[in-house]
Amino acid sequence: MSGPLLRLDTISKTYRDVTAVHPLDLEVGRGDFLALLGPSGCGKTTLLRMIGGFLPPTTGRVEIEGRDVTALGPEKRNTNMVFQGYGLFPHMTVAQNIGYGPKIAGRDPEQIDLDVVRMLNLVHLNAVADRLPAALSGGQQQRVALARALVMRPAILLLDEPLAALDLKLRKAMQDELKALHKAIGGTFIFVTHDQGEAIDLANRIVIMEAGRIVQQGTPEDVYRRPASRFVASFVGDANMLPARRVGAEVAIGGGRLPAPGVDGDVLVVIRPDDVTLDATCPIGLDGTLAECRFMGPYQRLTVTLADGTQVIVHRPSGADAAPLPGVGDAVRLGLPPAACSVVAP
């Protein structure tokens, strides 16, 4: 089928005098792993629940596979949701939890058995198929919840911060599991997160929300390297934001000029710490003093103070072949590669 798998047309959600999601449009293609990213209260979970049919929109339409499903409940949409709390049936075994949905849907018992075995293999839970949820680890419970949703063969799998309750090590492992599952089934995943690192690692497209609106969308590299606003620059990773002024569609900074179409006036030049160099030959250079050097494992975090008091963060690899650093208090010259700089409103 041509066209997007999911289309949202001017969809919004208002609670009395509070607008949780302002009217917005969004299209999701087949096979996308889309992240809805933003701070708490920005509307991302509300948007996910409207896609899944758990909340009726105040305005707009939800189309899945070219069909208007706006008025349909979750049981009548070709979607399934994995909640943060898993929602497993405590009195059912792993296999029974996975097979419950197909049983209620009236599928053939023999096919259900085959589907359950396939899901157990997919999420590597064959050895615990007869255990109750209380006997499982958090990661295993998460995989049961995923298998229970995937066994229904949804066109779109919706994930509401599914890894938020896991510790850091298990969270990283489950990120790998999710990527492998997405690759194995070739499905379409939409997941909500407030963790920008998780979104960058998992998604092929990121939609960033602020105060109920979409403020930028694109590939992880797009939103990281080319932020559209100060909010995006600060929310997605670390960012240096240097005051400057735009005149005649250009910004002068550090002895160089950046093309910057737009209205003349104050702006911010954004550059990521890993893009700042100590290369004195760079066409854009800033002089400062090394104020601090911190070892962060794979990289060193340098803080350089400019003459006007502005502090610039620099990330440098800390491997054995890394170039020697100047000492704290020494003068340094920072290089800002023009291609790595973005210009946003202050």
Given for the second form:
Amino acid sequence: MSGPLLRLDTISKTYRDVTAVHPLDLEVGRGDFLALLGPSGCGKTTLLRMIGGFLPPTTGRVEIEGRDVTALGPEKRNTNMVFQGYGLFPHMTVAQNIGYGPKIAGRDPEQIDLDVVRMLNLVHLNAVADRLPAALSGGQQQRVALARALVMRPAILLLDEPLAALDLKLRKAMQDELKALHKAIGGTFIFVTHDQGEAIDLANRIVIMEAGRIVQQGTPEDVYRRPASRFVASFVGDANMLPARRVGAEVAIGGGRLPAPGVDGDVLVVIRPDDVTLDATCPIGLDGTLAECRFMGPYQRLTVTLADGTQVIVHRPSGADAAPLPGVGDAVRLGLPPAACSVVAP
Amino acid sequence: MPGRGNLLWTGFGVLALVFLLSPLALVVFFSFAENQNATFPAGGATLHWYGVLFDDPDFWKALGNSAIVTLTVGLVSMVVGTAAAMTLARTRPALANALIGVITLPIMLPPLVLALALATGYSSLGLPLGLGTVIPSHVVFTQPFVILVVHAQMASFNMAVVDSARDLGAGPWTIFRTVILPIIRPTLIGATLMAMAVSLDDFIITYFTIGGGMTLPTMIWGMLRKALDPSINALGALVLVATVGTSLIALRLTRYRG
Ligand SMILES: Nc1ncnc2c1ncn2[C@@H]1O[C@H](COP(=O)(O)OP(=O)(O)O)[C@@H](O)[C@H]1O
Ligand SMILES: [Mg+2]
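Same protein, different condition: the form predicted on its own was shown, now please give the form predicted together with the partner chain.
Next comes the full complex, this chain leading.
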């Protein structure tokens, strides 16, 4: 089939007097691993629940596989959800939890057993198949929730903050597992997160939300390298923001010029700490003083104070072949590769 | 001296307990005593009074009625109470609290007032008094127990479990049967037993609404008015065991949080 797998058309949600999601359009392609990224309260869960059919939208349409499903509840949609907090059935074993959906669907009991075993293998839970959820670790519960949803072979798997409840180490392991799972079954995943690192690591497409609106979407590299707004720049990764002025679709900074279509006025030049160099030959150069130098393990974090008082953070690899550093208090010249600079509204 | 203070409180507590429990203990004690008048000296131990009781056809009649009332009231309170609690759980909190206030009114009212109101109601409707009027009367004051206990559990219920079941294709009834019911079952059984215990030993409401028939408590009342017959103690002891037994099981079950 051509066309997107999921299409949201001017979808919005208003709770009494709060508009959680403003009318927005979104298309998700087959095989996508899409992250809905944004700070807490920006409407991610609301949007996900409208896709899953748990919340009727105030306006707009939801289409899945070309079919209008706006009026259908979750039980009638070809989507499955992994809930924040998992929502496992506490009175059923792991195997019974996984077998619940197929049983409701009236699949053949022998087929159900096979499906359950296949899922247990997929998420490495064979050893705990007969345990109750309460007797599982957080990571295991997470995997049961995944298996329980995936056994339904959903067209779209929805995940609400799937890793938020796990500790850091487990979270990294589960990120790898989720990626492997997505690859293994070749499905379409949409997940909600407020963790930009997680979104960048897992997703092939990121949709960034702010206060109920989509403010940017693209590949992780797009949103990281070419933030469309000050909000995106500061929310995704670390960013240096240098005040400048736009005149005649150009921004003059550090002796160079950046092409920047738009009306004249104040702007911010955004550059990532790892893109700033100490290369004096760079066409854009800024003079400053090294104020601090911290060893961060894989990289060094330099703080440079410019003449106007602006501080610029620079990340440099701390490997053996890294160039020797100037001392604290020394004058340094920072190089800003034009391709790494974005211009956003202040 | 905390030691002495503690001792004092312990002593006071024991005294209070003895005071509260001694009448009950006496009932049980005299149900096994030979003395005709249920006074000291009690004489030897005997099962004679239980024999007298079991030979009384009124006892079997009252027992049968009590069984019918208690079981029906338990069943109806369970179903009605659960349905009400599920509806309340889906109502917005302000309205739900107001409704709970109305529903629990019968247990706040003095039983005598409630009994009078019910009896007047039945007679004005021209309903003949009997078990058919006793049962709904009991339900009026037993269902609040079920509603309150089940509603309290639903308030802390993990709704993601219900969402999950829906997501996996289950309809409302299937969700209730396969997910909600198994999770709240211990609470539900406990609340039902509590309702049954309350129904089993109710006297006032039964007395006003039963007309000519008898349940165990109204039979005790009737026996008290006649000659003091120690088999009344045997009957009292039996009702005591049944009520306390169901209440204890109910408490155990409702405290269990699976
Ligand atoms: N059931 C509801 N009733 C009223 N307001 C709600 C409800 N659910 C969410 N909201 C509001 O909608 C906004 C978005 O919520 P949510 O979608 O949960 O955000 P996120 O998942 O991004 O943290 C928040 O301001 C929240 O307070
Ligand atoms: Mg959320």
